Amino acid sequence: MKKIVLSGIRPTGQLHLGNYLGALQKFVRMQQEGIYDSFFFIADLHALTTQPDPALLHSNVRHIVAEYLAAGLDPDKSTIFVQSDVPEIPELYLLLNMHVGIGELMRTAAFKDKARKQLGITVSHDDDDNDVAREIIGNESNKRVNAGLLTYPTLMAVDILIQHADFVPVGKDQEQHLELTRRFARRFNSFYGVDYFKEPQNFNFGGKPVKVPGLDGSGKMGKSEGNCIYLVDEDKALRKKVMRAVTDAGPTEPNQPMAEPVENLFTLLRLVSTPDKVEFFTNAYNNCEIRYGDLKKEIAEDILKITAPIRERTKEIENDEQYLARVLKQGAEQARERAAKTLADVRGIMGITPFWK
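Coordinates of the preceding sequence alone, form predicted alone:
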């Protein structure tokens, strides 16, 4: 049997170039190889932890599904579904929560960071769990931190365990949640004396992970940082973004080390352009002949070669209601088949399967 790879994304906005080069492009390649059974889902239940506008949530789900398909994910080769279309997930979420401690959930870096931001309190990742709890509970605005935010790791664990995923590609910010998933699986197996849940591992595509820099001179590309190139950006808007990317005054001596913003531009160049173009601009920089305007124009045009076809295809798919409905219905049926079996097994293991049925 093939190993299972599972990945989900919260519908909080459009996909950007970092999403594509860092993960989506590799998913498409992996799909073509046919080595794994792949599950790709839209995590709309996870999005509820930040209480999004219902109309906007619906629109975002629709848009991301269209972008998935436009980028090359094939519903006949991969299972593509919306999280809330699998009702077995929230039920298993309830059952698994019975084996999860409040302290270990409060200990997660993601929860403490979100609590700090939402409540305006200072919470260190090294703080004692009880101190964190007292700060949150004692804060007059604590109603803004909902229980779903606290139990986010449990829901993520269920997404993974209900499909018996072997591999889950996650970034550094989600590694702690994946470790909790392994812990929950071990705890369940140990408590009931079974060898049921496997322990999923981070998925390694091979080679060095791709880190796509933003246009602001530092860090990586991200929606919250406002430094993104979106897959659906129109030509003019995209060119304008790239031309505004941060640079410096230029090298003053041959082979001068690059400042971080300039190195970021060359990283983008290496990701989207051909080796001869990379060599041309690298030589120009090392010889103090670089013109950043020309470099940015080249990067913009090469990015457009990637994103323009995806953008146009996304528009077509979003307008095809029947195709979208067919894809998501098929995906939900495939995802539920395995999920229903898992839930039935867990109910039986926990002793809550009705004996009168």
Contents of the next structure:
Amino acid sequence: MKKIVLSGIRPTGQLHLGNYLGALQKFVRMQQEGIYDSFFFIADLHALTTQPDPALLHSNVRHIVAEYLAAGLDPDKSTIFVQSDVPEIPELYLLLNMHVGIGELMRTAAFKDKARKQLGITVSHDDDDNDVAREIIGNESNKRVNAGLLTYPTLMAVDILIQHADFVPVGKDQEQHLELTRRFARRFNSFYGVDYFKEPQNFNFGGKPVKVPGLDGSGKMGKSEGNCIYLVDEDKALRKKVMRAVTDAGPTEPNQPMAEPVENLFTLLRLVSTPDKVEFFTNAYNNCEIRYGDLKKEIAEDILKITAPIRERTKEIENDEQYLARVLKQGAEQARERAAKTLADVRGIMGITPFWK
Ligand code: TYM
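Coords for the form predicted in complex with tryptophanyl-5'AMP (TYM), given the form predicted alone:
To see the whole picture, the full complex is given below, headed by that same chain.
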């Protein structure tokens, strides 16, 4: 039996370098190894938690399938599908929610951040769980945190568990959700006294999970932070973004510790450039001879080596609606096969198999 790989990305906009280095690049490499049964999908139901414009959601789904294919995912080697094409997922989500606690969902870091954004409260990272709970329960304005956002981790766990995935290649920011998935799987197994769900793991080819920083000096690259390099950025625009990345006045003493914005540029360099370039610029920094302009130029060119071919292929594929539709139709059929089996098993385990049929 081949090990099963599964991962997804929300269609909330064009894919950025964080999505690529944290996730999509691993999808393609894992597919190419040829030893896994792989499933890659577009998490459109998850995107609904932030209430996107329907027309935009529709076009984002199409764009991301094109980006998946342009980056190297191959429908003959991987199952590529859209989450909402698998109706077994929302049904299992309802069933699994019966074993998930609201407290544990409210303590999830992503929930706390997004809930506060929905309420229009400034996000602080050292927030107290009780404060967040009070803000949500006590909020009497017409702003609300939707229940779908709270149960986001259940839906993600279902995506994974319904296909019995062994490996879930994701960036560092999704590890807490993966930990919850393992917890839900263990809880289900122990509650019903079965050995049914597996406990999935992240996959990093022996390295560490990746967190791609933004260009604004702090935090991660993210669509809502406005600090992204997109895979489809044109050469000129991309170079301009990198050249504008925040730095500092430069080191004044040998081996001076790096400020966060500079550390972030080196993180990017390590992710996209060769080890000898990393060594060259690290030495230049340590000897106080670094020129940030040169460093940024190298980073921009090395990013373009990765993104420009994907950008060009995306343009070709994106308008071939018939091809995209064929890929997704085939993917949905394949994804539903195991999903239907899992759902039937779980209904049986939970005691809702109808005896009148
Ligand atoms: P999403 O859409 O936020 O991000 C998709 C993938 O990109 C990774 N990522 C990053 N990695 C490194 N550095 C960054 N700056 C960065 N920004 C994003 C994310 O870690 C992720 O791997 N909940 C998921 C989607 C999802 C899912 C699933 C994933 C739904 N169901 C089941 C795996 C399995 C999400 O919101 O990803």
